[in-house]
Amino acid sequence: MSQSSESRRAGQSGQPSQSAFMGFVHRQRRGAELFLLILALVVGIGAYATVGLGLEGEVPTNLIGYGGWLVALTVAAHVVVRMVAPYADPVLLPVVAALNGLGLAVIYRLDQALDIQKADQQLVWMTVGVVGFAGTLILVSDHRMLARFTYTSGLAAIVLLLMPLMPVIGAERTLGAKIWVDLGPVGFQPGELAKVLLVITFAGYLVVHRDALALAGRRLLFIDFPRGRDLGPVLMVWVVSLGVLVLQRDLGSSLLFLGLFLIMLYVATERPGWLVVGGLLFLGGSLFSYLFFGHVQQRVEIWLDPFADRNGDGFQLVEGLYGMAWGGMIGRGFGEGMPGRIPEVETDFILAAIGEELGLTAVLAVLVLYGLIVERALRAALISRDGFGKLMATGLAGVFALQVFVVIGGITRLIPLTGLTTPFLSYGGSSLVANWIIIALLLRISDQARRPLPSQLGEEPEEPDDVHTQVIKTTTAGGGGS
């Protein structure tokens, strides 16, 4: 039996992970988290002060109030983690605090360039996000309880995806994408919350059905392809992704949903054949969309030759490329560039603004921070003691990895523009709140994975007749046994 098969069986049966057998016990490391949070606050508040020095030669007049509120939010998040998830990963929260603080400073800089007031609004959305973060950690005391809502989460995700298409409440704001819902004075993108629910749905479905999906089908060119009867889930997700692309004109979310399911399906079954099938479906859907839908053709034509319509459709991408090229390695400095020339710079192209004023060095540093989030999420998946937690942490890591890839790929002309926002950096309440909830779920999974077993803490194991112990009868080949 292979090691991966043993790990999969251990995850299904809820047995301790390999690290538990080796006697390794994780420490809480809350002191390390607090130290890293102080460094993250230095980044956020320091960048905010630097914007004022670069533009007006003095620190912003509201620096004390702004910095005090940022410190209060960060300390509150740390206290909640310390109280309800003491064994959670100590790196995730500081990384997120650094990204969120840098994003606030860059949005404040763009406020001065565009004569808008969005930095204060973003700070309000960060407050809502931290409240959602704390509420998720408190309410979800064990991530395995979410497995009971597998199909409910899927139904809720579909309803959220359909909401922008409904009359009266549906709204179209950016580049023709119908992804907004207006409920009175409040507007939000329901797709941001839908991606969290889809991760729960996919994880709950795959942990139950992965043995059936992993059965060998037909072997062709050294690759085991799935059986035709097992293609239903992939086809369903493919149709939903095409629906998002066609009806909502949202290329980014379409790529995100299909890619997320394929990643989780491959991790659950360990079969490359699913990636081949998914890749063929993706290519077929892309070709169909390009041939029959004008907005997809427009995105592809801008990607292939943005200078063909330099002052028209290609203006945003060309200005972004010029800005990053002008920034060079270390950038022009806050206040010395012209990021206001880029349309939608505070949402879709905020990384181009960072590249122009802080340089390629800062962009690479931001990518390292995103890489740390993905790496810590995958680490939580590896040491998680249950299959649902492994798949859920992998899916949440996939959300971050895919979203950052399509955003960076779009503004650097590696792939067509998608319209997704940069997590924790871009202006936008829906994305910010959803991403804070994702981090809370990752911390909950890592807390459960790193928490010592009762035997490692010197506690007595539960008695067999404990009310929480479930006795399962088994049968032997001879028909007896229990």
The other form holds:
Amino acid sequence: MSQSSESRRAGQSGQPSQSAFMGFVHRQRRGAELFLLILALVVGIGAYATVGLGLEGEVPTNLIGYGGWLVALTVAAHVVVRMVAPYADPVLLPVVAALNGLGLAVIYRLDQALDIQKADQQLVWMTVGVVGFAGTLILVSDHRMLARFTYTSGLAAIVLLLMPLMPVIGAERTLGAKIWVDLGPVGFQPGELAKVLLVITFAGYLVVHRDALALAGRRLLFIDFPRGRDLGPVLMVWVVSLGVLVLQRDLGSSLLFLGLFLIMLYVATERPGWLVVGGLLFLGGSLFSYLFFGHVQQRVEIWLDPFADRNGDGFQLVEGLYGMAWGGMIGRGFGEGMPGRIPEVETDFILAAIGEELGLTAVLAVLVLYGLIVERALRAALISRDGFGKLMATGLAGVFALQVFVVIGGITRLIPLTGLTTPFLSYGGSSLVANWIIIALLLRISDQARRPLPSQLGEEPEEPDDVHTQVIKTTTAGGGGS
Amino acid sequence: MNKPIRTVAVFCMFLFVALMVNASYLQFWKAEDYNADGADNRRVTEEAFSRERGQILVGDQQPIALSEPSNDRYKFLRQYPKPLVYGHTTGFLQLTSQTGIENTQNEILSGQDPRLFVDRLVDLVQNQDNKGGNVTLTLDPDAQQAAYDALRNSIGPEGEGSVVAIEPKTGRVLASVSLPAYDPNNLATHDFSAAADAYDRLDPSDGDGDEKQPLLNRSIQTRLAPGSTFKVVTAAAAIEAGLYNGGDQVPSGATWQAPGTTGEQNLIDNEGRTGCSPENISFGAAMAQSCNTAFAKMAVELGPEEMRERSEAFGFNSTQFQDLPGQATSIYPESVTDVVDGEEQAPRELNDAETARTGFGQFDVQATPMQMAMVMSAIGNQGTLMRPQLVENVQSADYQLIESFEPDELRDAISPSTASQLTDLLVETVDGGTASPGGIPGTSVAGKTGTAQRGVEGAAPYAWFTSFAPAEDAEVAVAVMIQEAPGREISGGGLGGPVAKAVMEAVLR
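Moving from the form predicted on its own, what structure would you give for the form predicted in complex with its partner chain?
Expanding to the full complex; the earlier chain stays at the top.
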């Protein structure tokens, strides 16, 4: 009894605010986006030129070509948004362009330090990312159509996650984690894409079953547990992906998927109890993996005292910490530090290179940019008019925030280090393309949310929530039987 | 669903705030600690290595170590303009280590010293690279060069030896030479593998390096039996204890069987110096003829306790010199630990036979050239021992004086009257005794030779020569130690005397 009245109240409280929004029409703000994009380009191209000045004393010879390409990509992304998502959030794309431009410049600097050629390759990946971004925006004209692929994407996620464990194509590249797939000349980390697919799966399933999950079930201690048949399928998907990740020794992604699952369950059911359960699960899982997995113990030991094995296991973390400390408030300047000393600096530890050469100032700026992405994504979730969009935007924001927290927290020794990429900054195609797709999906959701209601446009009214309202009714009726 | 979304937003905010706080802690508050992690933190060592380091100067701002701009991955290369003459003193700079003055004065030279804070601030404001401060040494360039040339002449190209000269009134080290020398430029090169090779060639500790140990600074790191030069300490103890006066007759004799010993091997003789043969001779003659029997008897009469206390007053059994690393402590034995059937027995006091041998600088008595120069400088300074010091002053990069050398009185090793009696004995030794090769026409010189047995049958002995001049008001005290002089006849006076003379002349000139 009490649960249902509580949920009704929650449902009602949404009602007036919804109606308050009715009269408000968002502006498109594409001009603002263009202006911010120009600022972002100044960051990206300026950083690239600064690398040349810092290292060689002159701007890089290919600055025109490089800058031109960056401008072309940015403008192309902007034009696509203008054409197919005119009401989309104007802040997200510029923030991403700034991060990606900065990342390219830092990788270009690291190329010189490590005598590698990855900046050009990263520009190619960025191009693929922007194509993926545009393609997603164009193909997914309404994010709700993704709800149709709830189970398909769940299956696809699991298949993707399983791929690295397959004999021929699976590959072990770094630190014992089997998270790579080699397909001929191209290798990629399927986990990055699986992340997006899992968000779709969870959102699609939870939006349909949220009432059953929230209302039906039995109370144990203080928590209402849902019935197995309501939670079952999504729990199964999650457990399988977690199991796969454990087999792959991919700590960071395991943490990410657990967090994602909990956040979405909590948002869908509006029950804080899930956070308690999740927290306990997390603690139990952590303890279990600490006790039974050597590599987890190793990570924790490095975290507790990285200097104990300063030239062995702790080397990467210590060099990263020394680098960031060496950078201090304003950094040594491009070319004036020794980021090349940090293993995997161009992928996992790129933030340490930024901290060393550009200082705390740049690290905080990067964190603010990431914070902006998360905040704009959650804003899209808040104003989204459909549950699926809300869940998806929250899921994407959550996964993004958790990933940033886990990787940067690891580098700065806030938490034990787990190998994850720093979104838009790290070298690597899978991560870059997947993150561009995430941004496209967020823009799509925000476009839908900010778009004036058809009634306000004077067109034939269309109930966006119609489909879901139907489904929920059916489920509630079914739940009432118990 | 908006309520939980807002909660998620707050949660995400906490995550980001935690990251920002932690990054600020790391890069602002904790950074100083990490940057102070010394040799462990390669960023710091490499930066220090490529910084423009201060100069090491001698005399009238003549650089013996300086940083020249370099075109390779480090901005500056450390160079040593007079490598062989000053190498053991300057030491050399390498990426993660330094030796010699480069090591002990690293804070100033690298610019890290707190006293250079204002300079660092000015450099920062003017956007200039931070330069290290300069260090001026007490070494007298003329005396140092004279010591190097004379010693090299005396012992030959294959020889091993050392010269130390001290200004008795202040303790300033005027010359410090060790042979064989090495070229620190080869070790400070930015070609690290060449530097490592050069080091391996010089260091015999692991394999095929130079057996003569050129890296060893024999002035402070090699301690040997001081031989007859130690008779000065025995005489000082005897006079200070009131046993004899400088003008007294002392017991001597051609040979002496020390109490408690038997056999030819333990018979103390005077190696053919017949002037020692009478049962009683003057103290001056005993010193001038370097009579072993006389000083052996004297030591036994004083007893090991008295001998040790006087030695320690002169600086034995401790290290007072702090300006160079790695020095050896000179020893007057406190006790003897016998080994019976491979087992160490409890330490016991020296017996008479052992005490007798310490009286002329044998048995377990060991001294560095620096220590023997300290003994002579204390006598030359009316008995007051000054702390030997090598740093004259430290300056900022633009030669602004930061701190200047202050003479530091260690203690009165002997009374002024004892000092003056000893001086007379030592002048007699130069004027008409074994130390005559150290004499300087027109100047009174006090000196003592020494020839110390190695305790190895058939091996050439070590030769010593210690002196100070002018005797009445000493300006320089010298100790010469000759460890090996292949192809030359070993004698303290013959090999060491001319070296000491050259150094004293260079200072007095």
